[in-house]
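Have a look below at one chain only, the form predicted alone, in structure tokens format.
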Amino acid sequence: MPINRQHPKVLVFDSGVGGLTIFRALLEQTPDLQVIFASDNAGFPYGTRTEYSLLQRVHRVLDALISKFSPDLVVVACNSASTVALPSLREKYDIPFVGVVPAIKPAAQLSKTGHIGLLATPATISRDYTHKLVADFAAGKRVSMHGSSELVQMAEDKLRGVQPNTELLREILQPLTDQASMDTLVMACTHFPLLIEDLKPLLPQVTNWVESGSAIARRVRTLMPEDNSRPKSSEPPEHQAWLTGSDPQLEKLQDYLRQREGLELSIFAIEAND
């Protein structure tokens, strides 16, 4: 559908703060977008939910967010939600949806040793969708998969002022640290790039750190071509950040968002019975 706004409006939706990695990439590539970042902290975490529970939650929250903001495009900035809910969301709404899936294909192309690591949530590791990506794009490669929900919480805590515990990180990553030939790591959760400076010293053999932000931003650009009939504005777009529930560390998270992203944080309560 044609976009008549001065600044096309993109909703970036995640279960937590991981979607900020997509938010940054979008503004780096397409600075005239108006981006609304929405964190479903009231439903966090997604990576431990059953597929049915996750599907119901994603639809309930996005129904409310789309009704409130009327975005031109939605980025589902969560691997777990994307692999479960994208088909039904695309069928339900007449707007584009862009999802985040494990970047197996580019990782397979980058690896020189043929040994790839896949770091994700346990749910993403276990899903047939992920194994099909490996079969389709990494046939003949060695793929070491490791799932962790603790890393997701560490990323959430880091943005609230709590630095990751190095020894705990080392323990979590142990199944990958011994993989000496692994030269490429797929960070198959949007939270994990928030920890990259903490992860790199513990996996020195990895030379290629693969995440989805840049690829997602390029995809969004192709779905929002330049429209010369669209009204122009000299005013920069105003971005927003929303939570779906209260947060005990709200002030610290707000400080981070304000200082690092230039965002003011608001609460948008969503009725939920799950």
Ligand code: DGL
Contents of the next structure:
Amino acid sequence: MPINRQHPKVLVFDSGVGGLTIFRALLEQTPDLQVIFASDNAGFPYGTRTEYSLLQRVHRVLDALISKFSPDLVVVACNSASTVALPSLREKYDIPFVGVVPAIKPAAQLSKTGHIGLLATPATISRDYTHKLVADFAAGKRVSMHGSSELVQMAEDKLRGVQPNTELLREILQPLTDQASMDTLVMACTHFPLLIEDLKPLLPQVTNWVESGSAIARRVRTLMPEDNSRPKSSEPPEHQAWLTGSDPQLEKLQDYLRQREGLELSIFAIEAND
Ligand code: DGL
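Show the form predicted in complex with the named molecule, please, because up to now only the form predicted alone has appeared in this conversation.
After this comes the whole thing, all chains and molecules, with the earlier chain placed first.
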């Protein structure tokens, strides 16, 4: 793929702040990329939508974002969206798409007890795509699945300055806390690594916490080989963050993104009623 920009432009797209976990991993591995981090907060949450509604929404929002930013590559940094929308997006555009889907395969390889947990949104837990991953890569293993959209909201709140309530977290995780032999947990929602320090003390039996960031960054790197014909620059790339709608806690989120991620936040309102 010939890319003539000094800094290849990657659009990292999620329903919310979960895409930041992928953004961080990308910057660690490929610092010369320019990353546009886009969060469809106006269409949030994705993890309770039906397949049809999610497909409609993802296509409308990505149509608008791709025509505004003309990225060289798109990362769909959302398991709920990737498990339904990747084939139709790849068919529609001729830029590469990298999706984030539940990391069942590495988890099955890491587990010593053969018992893995899958923590995701209710949408991801219900997908045929997810069940096929389990059948293909965790055959013969025990897989305990749990879907929660409260955790997604807690991750959003945390970045706006509200610390997660431990009692509520304990209740949410209850179906997994009893699973004493579960040594490996797949965080199959990009929001959940933002809560890892809050989750760890509640699931002490888990020794392997599996998230997708570094595998996705490696994949992006293979699709964007160091291109000697690309103009070189001594200027670092300027990353940006965009929301699709207003946010009542905008200032707090803005502060977080500026201080912790070095990102200036802007709003690109997208006409999409669904
Ligand atoms: N971050 C998204 C995922 O990986 C889902 C968040 C939501 O429910 O909107 O599934």
